[in-house]
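Okay, so here's just one chain, in structure tokens, the form predicted on its own.
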Amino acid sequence: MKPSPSSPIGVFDSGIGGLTVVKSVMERLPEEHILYFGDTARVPYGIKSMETVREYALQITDFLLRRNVKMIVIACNTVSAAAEQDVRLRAGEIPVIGVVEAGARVAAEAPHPHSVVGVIGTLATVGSGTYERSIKAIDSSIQVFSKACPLLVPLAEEGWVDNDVALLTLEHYLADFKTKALDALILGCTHYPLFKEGIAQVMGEGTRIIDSADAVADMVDARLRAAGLRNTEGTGGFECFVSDKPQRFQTLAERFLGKAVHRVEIVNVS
């Protein structure tokens, strides 16, 4: 069945981090229905091989396509780095948006381009070099420094985002950036905005912290309008699916979104 304006937007991530994108899209497009999948049985993705991440991403893409989504948002930097083109091919005519492109454009484009940019992400995202390539494709003069921060995803999944353990971990990971005089720091994983206050505290006022979630919401709006698929009626909705631990995910989702999540359904996409 061909998607219509009332069809849902499919959003997926390895766990709870993609809810940062969901929250921005909800605020920007309150009439839209969002279908979210968090792969909680196989989180974290960032320590897995690119081949494994591609396999997972295509399984989830197939699940979303069976639900007749009108757009797929890859709310996972690791998947954007490893498998975005594979997802686009599998999705066919369904538009696909990845968080890497959105974050790179915020860092590199006018009216406030930056000359020295830092990127923090998972081992897979940083190892792929996808942010550096994306930023330099827009402006080759920008210096890009990257750092893998693999412990942040499990800390976020445990809800340890504002305690002493989290702050000490951030100070350790970000120490190298303190000598770089960064104009901006891209949060290259959708879990990382949960640590935004601590990151800003460690980096100080001179560094702009870039969360690509708002840029993703802008791109979703623009591309839905261009495709004639923007929903302008109703009050929207939210369906949530996970591969494991639905009760725990529901608690974290409600805390993060600031609203009730009435049902989290467990599904097997493999």
Contents of the next structure:
Amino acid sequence: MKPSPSSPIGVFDSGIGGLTVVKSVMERLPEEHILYFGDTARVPYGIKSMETVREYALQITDFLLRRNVKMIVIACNTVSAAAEQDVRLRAGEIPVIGVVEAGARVAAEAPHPHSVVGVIGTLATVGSGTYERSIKAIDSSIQVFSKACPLLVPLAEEGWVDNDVALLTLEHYLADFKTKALDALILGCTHYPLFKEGIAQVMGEGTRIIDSADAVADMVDARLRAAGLRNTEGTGGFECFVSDKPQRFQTLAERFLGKAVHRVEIVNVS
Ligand code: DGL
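The form predicted in complex with D-glutamic acid is what I want next, because the block you gave corresponds to the form predicted on its own; please supply it.
Shown next: the complete complex, the earlier chain at its head.
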């Protein structure tokens, strides 16, 4: 069946991190219906090989296509870095938006051009060098420093985002950056906006913290309009699927989104 404006937007991540993108999309496009998949049985992705992440991403893409989504939003930097092209190929005519492109654009483009940019992400994202390439493709004069912060994803999945353990972990990871006079720091993992306050506290004033979620929401809006698929008459909606522990996900999701999440279903995509 060909997707129509009333079809859902498919959004996915390894776990709850993609909800940071969902929140922005819900705020900007309240009429749209969102179908979310969080791969809670296999999180974290960031410590796995590119091949494994690619395989998972394609399984999830197939699941979303079976649900007749009109667009796929890769709300996971690790997948965006490892498999965006593969997802695009599999999706065919269904538009695909990845978070890396959005984050790189915000960091590199006017009205806020930055000359020294830091990127934090998973081991896979940082190891891939995708952010550095994407930023330099827009402006090669920008200096980019990257740092993998693998412990942040398990902390976020545990809901430990603002306690002393989280703050000490952030201080440890960000120590190198404090001597580099960063103009901006990209949160290159969709779980990291959950630590936004702590990150801003550790980095201090003078470093702009870039969360690409709003930029992704803008891209979703523009691409849907361009494709004639923007739903301007709907009443919104949020359907949630996970690969394990739906109840736990529901509690974390409700806490983060600040509203009731009525349906979290377990599904096997492999
Ligand atoms: N939230 C994801 C990202 O943006 C993945 C984190 C993980 O599963 O390691 O990279």
